[in-house]
Amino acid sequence: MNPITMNKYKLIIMTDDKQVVLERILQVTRYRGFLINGMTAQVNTGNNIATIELLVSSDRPISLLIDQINKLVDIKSVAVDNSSSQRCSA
């Protein structure tokens, strides 16, 4: 990866209260080949939805990473937080 063209996302995903679902997702960033820089997880106890914000960096478009995200049993919805989108200097 070229620092000088990789490109910084925050995922917004809600998914079943579930531990395997992290695990899968982590699994899939790393497969996909971005960069893990940050992550915060939380739980509404009374639905038993988590929301999963990850914050990632790639050269790679970020829709190959949402849609395979997006197959994964227990997702809900997965979102790009355009935000705090932004291209890595070097």
Contents of the next structure:
Amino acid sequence: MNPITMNKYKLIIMTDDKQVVLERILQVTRYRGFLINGMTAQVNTGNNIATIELLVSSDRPISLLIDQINKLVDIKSVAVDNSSSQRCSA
Amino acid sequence: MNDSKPLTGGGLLFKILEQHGVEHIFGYPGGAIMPIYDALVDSNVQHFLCRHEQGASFSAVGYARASGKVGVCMATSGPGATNLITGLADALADSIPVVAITGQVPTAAMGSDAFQETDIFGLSLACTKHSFQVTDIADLEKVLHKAFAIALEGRQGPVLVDIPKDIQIAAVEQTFTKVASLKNKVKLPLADITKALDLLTHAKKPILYVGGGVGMANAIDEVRSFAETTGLPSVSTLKGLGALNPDDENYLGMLGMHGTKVANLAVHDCDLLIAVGARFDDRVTGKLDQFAPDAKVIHFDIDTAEINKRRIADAPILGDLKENLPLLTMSLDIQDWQTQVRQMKENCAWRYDHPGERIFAPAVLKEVSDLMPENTCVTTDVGQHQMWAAQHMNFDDPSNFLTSGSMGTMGFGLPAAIGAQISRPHDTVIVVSGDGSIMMNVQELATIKRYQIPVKIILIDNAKLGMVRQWQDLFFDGRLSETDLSDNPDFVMLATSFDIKAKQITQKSEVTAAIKEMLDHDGAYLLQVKIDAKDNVWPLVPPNSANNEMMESA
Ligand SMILES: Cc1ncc(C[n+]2csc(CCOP(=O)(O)OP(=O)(O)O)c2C)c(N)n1
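Output block for the form predicted together with the partner chain, input the form predicted alone:
All chains and molecules follow, beginning with the one already shown.
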């Protein structure tokens, strides 16, 4: 990966709070060529939905990762938070 | 089910397998799965004891691919579970619906490095479509139903269910009568075909590029009627073979690294590529930025993640091929292009006039293909023999050609053939293997012996790891490294010791009679075909080259 062309993104992932869902997301993110720069995760115990914010960077288009995370069985939605996604300045 | 015993987790497993129409499973017992094997005794499901769990997982894959049903395999914890992994990874890579059941140490012992404990749930993340670990007996039924639903839904794939021993023994309090159904979560938009229609009607040199998705979607009729009505020149991937009618005059054969010259040249030259259930794999495209460099792309697929993954689609059409292909089925005005392509096809037809008395493997496989009964299922291992089978045999359905496409796993052929034969007892099943690959799951000859499985094994024997040897000769200055197998066992004697009839041939003059003898034999048969160690697979697109830069000889 080239840090100069690397883009940073914040993904907001809503998921059923199921076994290993976090591990799955991290595995897919690494395998598809994205670095993880930060993460927060919270579960709403009322509806058992977890919200995960994932800061990632890569020179690959973010749509590749979104499509792959979306395929995971327990995921409800994946969106990029545009307000905090940016291209690294050199 | 024996009614005098209360229902346990193990018993529930077989009840649910039966609800899903599972008649045959492949497996191997051990400590942490003993309660399930105990429940097996009372069930109607027929279990085939393989001689290695990898064999069980490949037999499940072969079963699924030959029959269109879910293949089921099971293994004990620890080494049993890890031995399943190669088969599961293969199933994931080729999108094959398999459900794997593993025994696990009791929940109380989990995480304590117990005897034969391995984190198969963790290991499964990268080699299954989804996986479950059941830690509460109340969840078992729903999980098992879900496992089948996920294996079959959308883009198919393997699902693993890890069941700790205490859950297998636990009493089932309550069962549900309704089979849980699963809704496809990723809502696919209604296909927007406007752009595609525009591209299709304006293309001068369009090509239809068909992949394994067509067979998986059961859309053979739709793709054939699309090909026929449009008159599109067409090419197939390795896993797509059988989807298109091999006798269609516009069909150009397989494309890619060992594809036909005409397929690669036509694709290189085209101005529109209509990809159907295909994913622009690197073995297909060669150097990606020079693949069909002048073409726009219409991409039909069920998996959103395949669109724009390796090649930008000008017109993506997401969803079920069965529904979407008819939307573009229309006649086209492309006579000039058809004529040009057909001319090229004539000029580069295969030749079988090979000099000398030594056996020429492509000619053998061509002859087997001509002589084998209708609806024969062929499986292969991996290497030169696999590519020769793909090039020189004809298949009328993808479920009649089972080969490890994406993973290229040696050891696939024999157990996959066992699974295929069990799912289709009345069809002929042939394995095309190599002298390297056959040894990777050779223990399954014992499975053939035990269950009297009448598969026919054609062993293309060059006493080498031929495909690797070919690359060493061509791309590593002929420095042969660890590819010699001249000290292989006596394969005829080996087969005979498993009650499998066997014969070796070395001369061209023996070929026809030997093929006929093999096909006429009632039981299992191994035909060892000795070929020259120096024979290569041609044509070949060298690594990192464009597909029009094929080599046709050394
Ligand atoms: C499990 C596995 N290990 C290694 C390879 C790499 N590999 C690809 S082809 C090949 C040689 C296969 O030899 P053989 O089965 O004799 O077939 P041939 O090429 O001679 O026809 C090897 C080692 C592989 N595909 N799969």
